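The form predicted alone is given below as one chain in structure tokens.
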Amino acid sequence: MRIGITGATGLIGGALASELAGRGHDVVALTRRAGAPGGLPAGVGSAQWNPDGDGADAGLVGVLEELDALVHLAGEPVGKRWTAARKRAIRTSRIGGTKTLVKALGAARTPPTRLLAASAVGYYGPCGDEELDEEAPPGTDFLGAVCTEWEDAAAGARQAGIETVAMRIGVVLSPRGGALATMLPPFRMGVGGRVGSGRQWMPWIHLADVAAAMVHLLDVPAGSLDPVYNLTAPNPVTNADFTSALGKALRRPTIFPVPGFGMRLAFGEMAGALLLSGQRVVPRRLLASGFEFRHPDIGPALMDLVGN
């Protein structure tokens, strides 16, 4: 298949652009320069697209007709300071470049037949201790709302014929970027420890694994795909037990936790959304679907990915 991907420069992008490339898809990278962007995979080409643009532009529509399917990764990192300018960055480069795509996948002649399309974990607000699969609602919060019209947004490429998938990822793991880069720096150092309470559930999932899911996703036979999957693994853990199976990973003691307000003081609001509160989630229709999980353990999931 030749597969498009936005984002394709970013932590999942680029694991999926490998995991593709490696099993004989042709990929396409779709980035805001022209030219070939630094970073991708050995065989992946590029093209260029404006998420701020106009859907309508014949160079995008082009590049979409030669497609068999297409993965929306592309936003704005949430992982810092919400300050008002921020929060409009997050959504504004999440629904806005979501609605250049669906308009340039309408103005297509023959469009990709799938369109998966990224969304997050966050769609379901703080929940405590409770399990929430595919069917929980949405939360009330900033990043519930945000989800849900990124959702929405890229929902309307099913008026054009094509099976669209909303996928609900969660903390991707990985040493190369993301939550747990951040952390290695101080757990290496033996000052680590639980965030808060430690109490909150932290919906993970193994870079190797969320890039498997999505190319099991690419895979599933036409007409058997739900709208919405979970992209997290099959045992969530508290902050607490992350915390200790990290400490074990890299045979540092885990004695220093982060007290709340800390987090609050530097972080502000994203603290309180992303940091000392979190969701349970289960990946209910991906199992369902007879995906098989790499890591579906914490504790072998760190071994894996930072063991000494």
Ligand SMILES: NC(=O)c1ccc[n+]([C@@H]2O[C@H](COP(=O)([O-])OP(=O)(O)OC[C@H]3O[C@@H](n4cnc5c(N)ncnc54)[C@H](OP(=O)(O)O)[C@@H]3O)[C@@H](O)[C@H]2O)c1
Second form
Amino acid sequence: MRIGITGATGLIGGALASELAGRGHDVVALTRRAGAPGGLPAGVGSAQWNPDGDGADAGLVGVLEELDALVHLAGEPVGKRWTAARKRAIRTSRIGGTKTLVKALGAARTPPTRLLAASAVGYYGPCGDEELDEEAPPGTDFLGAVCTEWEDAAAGARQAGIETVAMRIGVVLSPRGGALATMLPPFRMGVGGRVGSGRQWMPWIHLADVAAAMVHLLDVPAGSLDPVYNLTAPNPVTNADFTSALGKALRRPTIFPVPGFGMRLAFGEMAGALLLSGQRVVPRRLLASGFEFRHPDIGPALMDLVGN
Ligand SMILES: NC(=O)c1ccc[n+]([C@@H]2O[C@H](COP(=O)([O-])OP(=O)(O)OC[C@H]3O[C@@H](n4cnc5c(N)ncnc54)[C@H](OP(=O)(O)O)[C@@H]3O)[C@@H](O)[C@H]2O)c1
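The structure above corresponds to the form predicted alone; please give the structure of the form predicted in complex with the named molecule next.
Time for the whole complex; same chain goes first.
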């Protein structure tokens, strides 16, 4: 298959591009960057697109017409302090970028048959201890609203006859980027610890499993996909359990809790949404569709990623 990936220069997209190219697929990275971006896996081609464009761009339409499937992952990073400008970029890069793609897909004479579009577990908002499958309602906070609009924008591709799936991705664990890479320096120095009460849930997933789950969703026979899948490990953990598993994997103590007010001071609103609250998400539909996780439990997953 010929598969396009927006955001292939990022953490998840890079792992997915590598996995697909390794399976013999023809992979095209759709990137904002001019020329061939560095760091793409061997054998992966590239094409430029403008997420802020109007979607009528003949070059983009032409690229999409050549694809069998499209995986849309691009978006402004979320895990930094949310200034007003960053909140605008988080929202517009996702909703505007997705609308651009959907318009171009609508203009394509032979569009790809399947679109896998990123969303996030932030869709559910902060939910305490309640177990959440794909039927749970959206949150009313900033991320809940952004994810809802993001998924709605992607769903527009169905009008062009494209089988479209929203992937509510959990906290992707990799030492190369994202939340775990940020946590590693203090934990490696032995000054890491739980955040706030430690009771908040962490809907984590190993980078290899998130890429494998996307490959699985590309492989499922046409017409049999649900509109939404949670991409999280089947066994979410609390922040306290995650902290203790990370300490064990690194063979370091984890006795320095980080108070919630300190996180709020350092990271503002983002801390409340991403670090001090969480969701107990379960991947009911992935499991029902026969997907087998290589890393279902946090202890072995962290040993695999960063174990000493
Ligand atoms: N990592 C996680 O834990 C996690 C969890 C839940 C959901 N997600 C979602 O999954 C997607 C991929 O995540 P990731 O961690 O791989 O992201 P990432 O490493 O930050 O990469 C995202 C890619 O998006 C493009 N991008 C960055 N800023 C952009 C902007 N302002 N407008 C348009 N495109 C922009 C970039 O590609 P180019 O420069 O090549 O255009 C970048 O390589 C994101 O949408 C993210 O919200 C990730």
